[in-house]
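The chain below stands alone and is given as structure tokens, in the form predicted alone.
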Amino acid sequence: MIIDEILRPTNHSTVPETINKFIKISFKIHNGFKLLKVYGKVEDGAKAEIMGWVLSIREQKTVSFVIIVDNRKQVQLVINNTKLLKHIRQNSVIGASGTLKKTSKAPGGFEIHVNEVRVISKVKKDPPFNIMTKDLPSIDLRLDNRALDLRRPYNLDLFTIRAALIRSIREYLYSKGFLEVNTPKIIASASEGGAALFPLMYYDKQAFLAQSPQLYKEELTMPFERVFEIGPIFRAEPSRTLKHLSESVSLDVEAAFFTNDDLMNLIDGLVRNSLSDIWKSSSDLLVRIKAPKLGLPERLSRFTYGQIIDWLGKNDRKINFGDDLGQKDLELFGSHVNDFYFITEWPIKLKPFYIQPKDNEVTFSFDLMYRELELSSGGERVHDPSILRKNLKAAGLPVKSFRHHLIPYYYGMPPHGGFGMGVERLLMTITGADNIREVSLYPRDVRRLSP
């Protein structure tokens, strides 16, 4: 039996009306173990079936007890029969069948007494480390072993999380009238100029992987108003830190007729939704995980480039306007202010071509920050084609190779703003989590290409 949930039966006319709690157990057949379809109440002696991979085996003088997973839920099996046990080892897939037993001291409430197992598939070696360990090996080979690491309770909590995180962001966005969009991973040329680029042969042309959706997506306002994507971005930067990938998850987002505040005020109330969502749909997996419980006020606080450097200067931190806020200076400024907040207006050199000026020194332009951690960066972008041309030659990239994104610019395009948004980043904030790494499922970065 798979226990995937407790329902209420709608038109079953072989069931009660009266009892409202039932098991649904899905019908499967595998290698002549057969898991029946049926509705049953939950109660002590009701039969039940299941198959699941074994997370752990915990044996005492007269029972054992054993601990299996299925599509994620640990469900505890009951042996009294030491000859059931002989070929069950953790990480084994078996079949059980047996009888209903109602716990608290069980996962879900409720355990299964086996009277019969089959094993499906064996463990063929001793696995490199032991998923249920309290001390773990490096990172490094619990990536090299990744889909074995990903089997740790941890994990499969992290993992779900991750998901609900992302359904409740597409649900923000739906709810505020934007389109999802995916656009293409292989370029032509730089969508924010620089060197962090993967160059590959697109047959007999020079391409690369996008660093952004960018420019697609600012192309797109112009005839879908409001559209977002969640997707691969690629950076062949030499980062080898804990916040850095090289292929990583982006929200990106991009609105027509919305202004910095517009933008902010999205980002606001999207992070605010996500943690009330995530907290409502998954508040025992991220107690489990240890979690912290992030607080945020009524309207998340900004202060200008101008400010934050003024504010280091009095604190011995002398920074010339229009230079970068260093990791040194974000921590100084992240432990003062604590929580999440935005750095706006910032300096017009250390943005891209495209963010609009708010005068010749600084920008329509914002990061949104957890501490000393950049989530997310936007603004206000430029949609005349002459000043675009313009900003592209003063940053030293040739008009040339951006002449196919110039021309929707020339038919009207609608003033717009936008911003991109690490989901590894946040979730990160999110969990506690203190490497990216740990967040990814498979993660890139300069020295890891595989598996």
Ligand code: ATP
Given for the second form:
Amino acid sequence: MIIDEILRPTNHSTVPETINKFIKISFKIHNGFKLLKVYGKVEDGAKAEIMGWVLSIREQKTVSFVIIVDNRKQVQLVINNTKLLKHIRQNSVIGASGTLKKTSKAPGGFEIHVNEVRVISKVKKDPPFNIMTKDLPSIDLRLDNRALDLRRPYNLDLFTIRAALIRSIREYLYSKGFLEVNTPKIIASASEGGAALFPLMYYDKQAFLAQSPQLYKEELTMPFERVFEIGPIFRAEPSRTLKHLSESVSLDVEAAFFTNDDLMNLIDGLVRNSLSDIWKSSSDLLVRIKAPKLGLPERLSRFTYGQIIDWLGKNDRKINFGDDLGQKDLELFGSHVNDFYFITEWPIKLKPFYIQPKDNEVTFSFDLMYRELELSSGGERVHDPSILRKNLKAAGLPVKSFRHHLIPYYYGMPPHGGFGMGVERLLMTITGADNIREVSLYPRDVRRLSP
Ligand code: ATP
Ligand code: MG
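Other form of same protein, the form predicted in complex with the named molecule, not the form predicted alone:
Zooming out: every chain and molecule, the one shown earlier first.
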């Protein structure tokens, strides 16, 4: 009998009767919900049942191998009955039962020799590409069919690593006494200057999507001292590059009484800890997706902006003090360093109004780089309201729109500092992905708004 329906049990009792009979108690094991059930020890001859998506079918003369994916893990089924095989198509959801056999040749170290198969959700039509193909279809075709594309083994691994990374960052910051917060994503005015914002209608008023939690996280250092947020930022990036999204996820950190040095030390520890955590928890996945092994020096190098333009000048790229470093400059210097590093002491004119000057030329600021890719920007902030007002005016920003933001600065704003780090940029570095769209589930860019 073929059961043609999608199975979404929320608890044991809601499992349809027919399937319940077949799968028996598969839905409850001590580790929570899991579709693989082995009766007794994982040893040859044990009875096993599984449900999952058919990833691939490899037919041979007398025996066929079917790989199914269960809870992001691959399990190999061995089928030597052609009648059973007849019902199995790639991408269908099936249930199978049989006996377990240990083998180093199968993923996970065992396979199931099948004697019963159920088709639970049958594929209705052939997908536009084979998820097991070695010749990757264009990124646009894949993104148009993203849920299917995400079933490719590479993506199952990649987004599992992404989750492990975010979890590790979160735990690290908790361990350092930071409070996780959420700040508004609908804001009243084009607050920071710099990046272009997405306007929207908020009832009868004009509003915008937040380009960063900057001003809120700074204010929050007054009540909470140390805060962080992992959330979306929206930027109307005008061009389509390999490292910009219109909606990306940012790790934003802000801390009272942190100096520039404290912040860079925190990032140094955070990057080190994240890399070590994910290589501990997900090394098999990282190896499978061929992630580069990023070695870290004792301490991440720090170069001032001044040192870098001097170096570039000696290497035939003249930069005037105060000019931004372009892609070509960063490629040249980045390949020279060939690692993570900080660029510190950026000129005042290249930094936003809230960055603390060091003297009348440069600021207490830094960017974390990996080769030519910027991963994070941060620094100490101005906490004196009169300087903040002066800077706003100098930047040509309407002081009136910052009325609410300035209030806490009159009531005991602590000296503070922080940074914003692009989660997708960090993930690109860790996985070796060359296009930021690969590491976002549903990327948004100047041309793409769906799915
Ligand atoms: P870039 O110069 O690369 O455009 P930025 O200096 O404008 O970046 P910041 O405002 O410093 O960006 O934001 C902090 C971090 O957020 C960046 O270092 C980067 O990792 C990430 N980020 C910023 N904009 C984007 C974007 N459009 N897409 C993905 N990540 C971004
Ligand atoms: Mg920046």
